[in-house]
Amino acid sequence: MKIKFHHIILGLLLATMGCKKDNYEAPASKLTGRLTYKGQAINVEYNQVPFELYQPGFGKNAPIRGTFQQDGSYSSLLFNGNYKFTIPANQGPFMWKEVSAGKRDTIAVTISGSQTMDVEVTPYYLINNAKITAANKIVNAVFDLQKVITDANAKDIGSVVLYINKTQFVSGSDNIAATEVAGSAITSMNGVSINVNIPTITPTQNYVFARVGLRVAGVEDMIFSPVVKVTY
């Protein structure tokens, strides 16, 4: 009976510990924001530009990782506490401050309930005043380009591309047609014009989503104009 009693007590203790483990609260504080440059949203490719959040004092724990949406917005569910936010090296069509060679700068974030924090970056270029229209199954885009980084870190334009797609996800990997113009062929940064033919769409629809992307020479990620819906 004594042995059985001990077994019962041990079973109850394990069951209680298991319940406590299963009843841990999930993170409930939401950190949201967007990529910006002087208040202007920075548009990127969906799910391609990552960010990382670290909790100081937790040893070598892996970072909490996420990616930006195509409009530059982000969201992460966290426990309350202190974090450091950063963007990994060689990611994004912009520069991120380094405190020393190869050491990425971080933004200190104190989470105490849900909050918003925009992330200021410095893009190599901006696509401004984009006007995208459609007629006779042709989409036309007219836009201005602005070179933001002009010092020793400046880079050339690799190309500009007009993408169209059936859905709101529009990029090099999500499109039904695109027209690309090499950076060397751009003679003026103002009033750049590109057009693309709309292919046959099944099932038929009388609209497409479009945006312009700029590829910076030597940089993997592109910067984009906002997605627009155009009818024809």
The other form holds:
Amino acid sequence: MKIKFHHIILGLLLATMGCKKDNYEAPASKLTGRLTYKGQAINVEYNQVPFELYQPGFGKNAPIRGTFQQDGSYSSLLFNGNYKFTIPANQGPFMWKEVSAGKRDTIAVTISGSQTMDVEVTPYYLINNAKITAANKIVNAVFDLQKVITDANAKDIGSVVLYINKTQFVSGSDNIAATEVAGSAITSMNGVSINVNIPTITPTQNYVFARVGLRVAGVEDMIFSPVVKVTY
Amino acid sequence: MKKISIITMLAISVVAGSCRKDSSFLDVPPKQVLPTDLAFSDPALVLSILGDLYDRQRDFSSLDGYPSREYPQSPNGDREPGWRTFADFSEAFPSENGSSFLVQRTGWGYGEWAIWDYGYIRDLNLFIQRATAATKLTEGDKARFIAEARFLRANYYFEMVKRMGGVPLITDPLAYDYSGNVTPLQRPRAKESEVYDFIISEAEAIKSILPADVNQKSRATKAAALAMESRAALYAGSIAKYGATTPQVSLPGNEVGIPSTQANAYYTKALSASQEIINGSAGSYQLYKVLPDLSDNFAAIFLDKSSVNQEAIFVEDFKANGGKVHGFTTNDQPFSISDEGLDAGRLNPSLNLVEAFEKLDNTYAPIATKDGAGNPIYYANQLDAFAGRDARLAGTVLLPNGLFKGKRTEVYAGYQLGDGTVISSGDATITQDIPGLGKTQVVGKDGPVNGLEFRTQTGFYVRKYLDPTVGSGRRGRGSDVNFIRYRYAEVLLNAAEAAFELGQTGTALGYINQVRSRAGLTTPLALLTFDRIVHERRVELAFEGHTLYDMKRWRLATKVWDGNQMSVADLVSNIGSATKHNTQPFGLWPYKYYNPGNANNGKWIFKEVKPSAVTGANKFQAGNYYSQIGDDILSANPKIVKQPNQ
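Taking the form predicted on its own as the starting point, write out the structure of the form predicted together with its partner chain.
Complete assembly follows, chain above in first position.
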């Protein structure tokens, strides 16, 4: 069969006509931020502490869900508009304002272009001045504990745990070794020290990632110190 | 002339023929759809409608699987395969690479296990309404049909309340009046206790209508209603009692959570319902004690469909060559004994479960692999390592070198030489050089090799439900072993637990020791603890769909599945403790010891192994106690309150 020149033109014409946009723009405004307490970042477990963004006025009333990163940061790609930001009940190692019992407060967010919004929360405890060092296949952590909530909502320390892992994800579910100290065994809130032995790692690597986690009695999520890479 | 009259007559008859009224011409009774009054005029037709409703019951573990993991049905309608509904919670390892997510994930989504099939509830309500209105049925038939539908409805509400907590209690077929106003159809969630009360009161109302017939197993009977009541009341009692330890798992309106003051009332109901079955007023139910070998006897409870089996109370029945079969045996048969080539070996019980079966002197011990000095223990026969244990172990789990269909499984992970060198390979067909033996097969035909699917990767195969009938492992024929939903041993354990919680320890011991002595544990327990009850249910009812609900109602789930990785030291310690964490399935791999001249040459040693696919650790969050109610449901009905902790 012979292909004629005007056949090609016709084909191209059809192809270009089919190129019309038929999709909505993807959401492009990025809302980012972190969990903070008086400017100090709150570290949590990866993928465990959720947040919800509601955009009222669109019929169905379902949230856009996301979770905080290890260092307490979050991000969400959104359309421009008015949103309400909240954290569901009993999530996170911190208190969240409640309007009345069981009714969670929300933060109104107006999105027009990308922006940063830090979320201020009140943690039960803070892990301060964490110094994590390694020597002779032992990781040592020295840190101070600070009780932040001391009123009727105060809770005891369940336990304090030093976790180490091969990768930068360090938590109860992601670790190669951990040492747990029960809250009752902690006598002083300052200069708490925990050791953990580094097991044999295959393939060998001369560094591990470590951080200290604090479990508050009766609270599901743990609060952590920042992740540190220690070489030994 | 004659011609004209014929034509005229023809025309008249055509015209007259078309003069029928539209209604008589167009209203033709359908020949392929039965109208309601006709369908409810004949007991056989009603039974066929009821058959569909029976078939739509939902169990946690199901031999033939169910439409999908999500509710109400996944968009592409794919089925959750039956074997996989037994595989979670570290009680088993999935030896199918496509299902490795079960052991790689670090927890469950909040939507996991959710069901919300109000279409089914509506069909049940419609059935009850229509059967009540039926005029041509005998009173006896009618009462029984209605009672059966009420049983199915209560049992489905039970299944919902276990997963979702309090749900809207709809007991009449809702009708929409097309007014544009749907508010009358939007019902709020009932309290969790109200749903349990509904189940208990329905069971009480229908128990005397249903037949007390021990041979009626696939249709509702008096004993089925009482067994449901016994279990439901027990669940409600333990949620009331142990829910107090997790105050955050509750809602202000009690849609989730039962006040602890109601615990004793529920336990009392659970005990009296169980005792009604035990004392024989619902039929002569008893523990299955037929075969001399106690392990074979235990396995036969699930295989024996004859009238000899007076243990099964209510079952999902299957029939080979009759259209309702399942692929459980096909999917889980030992690889070398498979009827279907490569289709085998998916469900591998874990060492965690195996070592939970206690020794015959009522003590707990891990399977001995090393002596006090840390040297391996050598066994002449692989089965010797498991000797002297609860007979239910070999009845539930097909152990290495175990017998199935007259053949023994071949399970070993390699050769270990005198100097400690291990020689292994990736498949039984790949031979290796053993010094002095030459090219030799070094792993068993039935595994274990890490990542080699359809063969065991823990060293164990499942035996419960595994059908020894010829051809049961073929895909075409399938197996017709039935799934026991309620059985007498569970009723005894329900009674024991309820009595224990009520402080009647003597009564409780009497019931629990009956179940134990059937398993060969003939030294009766003298002391009963909560941990013993947790343990007994785990080993007696393994792979029967109880694990999740038991752990939830005792509020143990967050402790047992705490998300922490497990080590071998964790695995072998604290066996029998209710709070022992169980986050990753382990295996026990046999190795052949090869050291010519040594007394132990040719014997077996065992090693605890975490299969390489196991990377995640089960983490049960407080938000997992009650499955998420979907956003579509919450949007459609603003009266529904969200679950706690989500």
